[in-house]
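First, one chain by itself: the form predicted alone, in structure tokens.
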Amino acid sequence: MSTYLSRLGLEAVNPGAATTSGFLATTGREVPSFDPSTGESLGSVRLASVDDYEKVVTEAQRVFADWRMLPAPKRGEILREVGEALRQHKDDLGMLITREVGKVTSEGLGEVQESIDMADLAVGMSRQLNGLTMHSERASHRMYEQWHPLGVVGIITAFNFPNAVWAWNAMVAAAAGNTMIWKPSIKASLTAIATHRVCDAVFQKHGWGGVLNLIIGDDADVGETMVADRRIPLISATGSTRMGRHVNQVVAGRLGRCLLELGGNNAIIVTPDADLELALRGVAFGAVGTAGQRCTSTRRLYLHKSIAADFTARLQKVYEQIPIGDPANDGVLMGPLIDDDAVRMYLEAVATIREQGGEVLTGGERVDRPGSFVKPTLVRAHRDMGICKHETFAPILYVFEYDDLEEAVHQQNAVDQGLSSAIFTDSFRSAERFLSHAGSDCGIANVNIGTSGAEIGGAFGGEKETGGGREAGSDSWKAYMRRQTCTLNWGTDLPLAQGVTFDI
């Protein structure tokens, strides 16, 4: 067994589901992970079944009742040791990901610094969880709002940020006295039970376990368990906009609420003033990390006519000199497919892509070599292309070009998604169009930097059928409380507002 694998605890098949008294044996069936850079087997785990779904969320509960009352600043502090527990850990867990989902050793690395970072982010919310005070129009009367945890809150994780997104919600959700349950994607098992066992180890020691659940299992049961619970306020979820939607509708049905993270499909414009060379490495990046597997990725390039045939061959020169294979190695800038059913979905695109008549400039195949490698893909497009409209999680880049920024940035905007968007200019007005009311529609607006690479200060999320979900940093830590509104009458009279009357 490899070393990292070891220290992390990974030694056996895993069951599923996980409480205060550490994993329960389950009897689902046998489900492996595998390395998508070589389709060899990490280790497998065994899922968890409705009844195994039933007791995590009974002790939960249970749990809840307790942890909601630690005052806010204690739950910070074991936050605080949480996040240096991931430190330790930070290079066993960076490997996993790079092994279990196929990112380059930084970006690997990178995930797991991002959870370190939400950790240190929660133990200052757990100081800052204000609400607001108002004046009463009624004499000797007070008025403010305060905040209380919701309860158990689902999360549900998918394979392409398989620690991070996790942090996101749990370690928010922690400080303001939630518990939690964790359903992370099936494809990166290994590196959610990881996870889990160093972060629930430091919250067993102070004697909390049960604030972390972790549950593995098939989405028809123990998934559609989740998402009907009426015991479980909030859910927050992360993939396609396909499951959001329905896991919307559910949730809806049961008047609980969600925080949706779902589709993108991001765009750059690059105005004919921007630094060509900032561009150049931001497109690339935005298009070509992690395989085009981010939520974040840019999809769609816009380029100014009067730079698009310079900027277009400099960009196709890059990606036939993009390293790809094995992401563990030095040098690599891009590594696998999560798949086979990844290569497929990326192999019907090109298809679909060359029926509506896009040019593939390069790229556009499987890489002949064992894994789900495929080539970065560059098109040029044209905007009755049908597909550019859908989000396809590989690295495909289409490339327009544009006349005057107006239509750059409605062409933008013109798809369902409304996640991620950038501009590359070096004039301001340029810059203030496009952050203005009349610019981007997205969630996030960046100038001068790419799509992907969003920092936990900044609350993440995005418009339209990205869901309106918002996470990690600013005030996020509302979506996992309830807002009280209090008034106390410190006089002897009873006034009622508005001035109404009521004599007995």
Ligand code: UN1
Second form
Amino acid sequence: MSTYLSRLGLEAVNPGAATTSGFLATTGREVPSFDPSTGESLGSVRLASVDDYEKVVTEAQRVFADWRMLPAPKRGEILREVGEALRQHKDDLGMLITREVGKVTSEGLGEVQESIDMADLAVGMSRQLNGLTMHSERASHRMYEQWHPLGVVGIITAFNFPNAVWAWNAMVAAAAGNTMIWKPSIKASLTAIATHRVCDAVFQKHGWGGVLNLIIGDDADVGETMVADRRIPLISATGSTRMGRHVNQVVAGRLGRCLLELGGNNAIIVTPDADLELALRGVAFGAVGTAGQRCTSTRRLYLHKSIAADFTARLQKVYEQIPIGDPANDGVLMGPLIDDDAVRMYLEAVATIREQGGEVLTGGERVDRPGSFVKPTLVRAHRDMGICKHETFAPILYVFEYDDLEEAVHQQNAVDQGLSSAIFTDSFRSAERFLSHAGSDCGIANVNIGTSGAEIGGAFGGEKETGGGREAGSDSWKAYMRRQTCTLNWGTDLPLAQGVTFDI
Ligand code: UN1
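With the form predicted alone already on screen, would you show the form predicted in complex with 2-aminohexanedioic acid (UN1)?
Below: every chain and molecule of the assembly, starting with the one above.
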């Protein structure tokens, strides 16, 4: 076994559940995790059962009763040490992400950095879970609101950010005084086990095992049980719109809360006065980075007709020279897709593109080498192509031409998803038009920056079928807490609000 795997405590077969005193002896089926660059197994996970889930949720609830009473800044001190532990294991975790989900080295490391940033942010947050005070209309009364933790938070994450998306949720949920259960994608189970182990060791050291909990099991039993569980007041789910719609319906049925970060169909608009060199780099990273497997990946490009031909030709050249290969190798910019299922979906999308009249300018095929590699694909598209309205989780970019900005913004918004968007322009008016109430309808709107690679300080998420949730920075912590409005009377009368009288 490679040294980075053993340094992260991974075995050939690893248990898929952990709670108060560490990992449980799970007995479910064994599922290997493959390196998508080679198809070789990196190790396995033994899945958790519904019985294991029951043990985990019972512990998470029990520990919550105490954890919520620890002052938030003291919780923050533990998170500061979690940030340190992530720093110490950054290289190994980054390498594991590179091997297990195929991210190039700098993106694997960048993902761990995103988790470290979240830990640092949550330390500060632990001193700023602030409520407002209001002026009461009644004499000798005081009104204020305060924020309490919710309880056990369920965190469902996708394969593509197997470390950072958990951290967005976990660092904030823990600072807020919640305990949690993480159900990661089985496709990235080893990264989840290693991440849990690194961070949980800090909690264990301080006697707080059971704040972070892990369950890796099948969606059909463990997943459904967790989503339907009334003991889980909040389910935070990241993944496809199909998954999120189902989770939302089940959780709404029990009047629980959801925080959803689902599919994107992100566009970049390039105006005639844009810095085209900047735009070229922004589009290439957005569309080809992470092999197009970010929820923020750029999927549509709107070029003003005066620059369209030249820009498309330059982009095509970039596409044809993208170094594809082992994501751990220096200089490689694009690794594999997550697995052969993803390759199949990519190839099906390419066939549909052709059927619908799209012109594949470059790419559209598998790379001739072992592993799940495909070519980054550039398509000259037209508006009636239904496929452009769907999120294909692969490096496929649809290029459109536009006449005026109004029309481009309209086209950009004319999809069901609403996550990220960007404009490249040197025109103040165009930028402000894009950012106005009548501009982008997405949760993220950037100027002279691509659609992906958001910093954690802002609130992250999107509208429409992206699910409406906001995670990470700003005031996203509020989603992990319950608000309580308190009115205190320190007088000797009992005046009623709105002038109502009730004299007995
Ligand atoms: C995702 O793809 O689910 O903004 C998250 C970005 C990253 C997060 C992506 N910070 O691209």
